[in-house]
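A single chain comes next, written as structure tokens; it is the form predicted alone.
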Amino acid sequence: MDFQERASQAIRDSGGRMTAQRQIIVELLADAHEDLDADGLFQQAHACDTSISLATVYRTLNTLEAAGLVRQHYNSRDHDRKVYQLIEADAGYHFTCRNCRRVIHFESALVQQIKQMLEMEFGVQVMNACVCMDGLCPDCQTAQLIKGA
């Protein structure tokens, strides 16, 4: 079963109907090549069907998140931009350049080790880890050096 089928089932299981508007939202999520925030998803969905509201986008995201099909995370240290991604997608973590706002996705076994340590030491179940790092990307570091020279 692919994401769209699982999403349709999750919406029906939650007591909702798989409307044409929700189908558009699910398709956009399935076809996304980058993390989307609710506003960006709304803009894309609204371009397809002007009857789609921001509330419909949020309700659909909440249903899919509760079903374990999408998860939210942040790309910035201030947690000012919540983005969503499919759980089956390679989540990873993010480094954001403070200057040009470029986002670099990365993986780290250390985060998995921290999760395991927390579970063992405190008896918790870690379901999500949000790791946001920022600084200067190589291009902005070079530009800063040239500018300072």
Second form
Number of protein chains: 2
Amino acid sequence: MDFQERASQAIRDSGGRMTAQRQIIVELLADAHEDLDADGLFQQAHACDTSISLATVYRTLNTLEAAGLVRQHYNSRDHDRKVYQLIEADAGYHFTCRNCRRVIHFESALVQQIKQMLEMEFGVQVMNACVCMDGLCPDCQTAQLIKGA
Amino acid sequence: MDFQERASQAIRDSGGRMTAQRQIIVELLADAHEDLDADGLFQQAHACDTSISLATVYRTLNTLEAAGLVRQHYNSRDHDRKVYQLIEADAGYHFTCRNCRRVIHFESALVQQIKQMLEMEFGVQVMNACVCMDGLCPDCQTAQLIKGA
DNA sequence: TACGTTATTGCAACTCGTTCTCAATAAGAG
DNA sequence: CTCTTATTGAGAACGAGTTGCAATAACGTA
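Compare with the form predicted alone: the form predicted in complex with the DNA:
The next block holds the full complex; its first chain is the one shown before.
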């Protein structure tokens, strides 16, 4: 059962309806090679169906997240927008350079360990983790030193 | 040298001026027992000096953060507002229940390990880490089960 | 297959944290 | 004390995300 079938299933199980708009959004998410934000998704969806609205994109993303099909992240240092990815995709995390805004993607088993610690220690069920780091990339550290000298 | 002196120093070093408004905000931050958001800080500052403006609070917080004196976090699941704390305070992280919004504060050496890994592997200098977890607290897990049955 | 209920949609107006503009003020070097 | 210019207060502006409402359409049922 692929993602789209599972999505239909999950939506219907919770009393929802699988509409053409949701179908489009689900397909775009399943085909995405990188995290997408609501507006990017809207641009793409609009190319398929010019009548689709941004509000529907937001509502669908929230529905999918509530159904446990999609994960919401904040990647950038200033958390200025949410990005979305399939729950089954590898969760990647991001470091953003304060100065040049370069983004470095990383993965780490340590995040998983933090989740486990929380589940063990507090009995919670962790459903999403947002890990954003920021600071200076190697280039900007050097630039900073030169400027300071 | 306490925080306020260091703050004055750092601000002056970068060509800034230590104003009465900044003094108030720095004091409030130094005395805070918990993370504060801009509005909370504004309320308190307003009690000291009714003429202080919210814009100044925001500007000062950004100045302090750029000077490396203050840390910005997002604690809640929806990242709806930034909270601030002294850089020298213990950085705590937060788990938020999706259902009842209860917040569980936690600390973990693992976050520190992630920073070290990034510094080793990519040569970056990590200046801030935002780690937000969400999911279901023990009570809401139980409630969920009952509802589903 | 047609019907009726009601979830979903598009649109536009709205929310609200945060930033910006700009004229007025004041810090602090000289 | 003076001059330069960083900083301020007030309010407008910004922008991601949400919401109210009337119109539309999904899908269980007859």
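Here the rigid core means the biggest group of C-alpha atoms that line up within 1.5 Å when the two forms are laid on top of each other. In this text, all values refer to a predicted model and were calculated from it rather than measured experimentally. Numbering follows the first chain given and starts at 1.
Positional change of Glu119 between the two forms reaches 2 Å or more at the C-alpha, relative to the superposed core. Once the rigid core is matched between the two forms, the CA atom of Gly16 is found 3.0 Å away. Relative to the superposed core, Cys137 moves its CA by 4.9 Å between the two forms.
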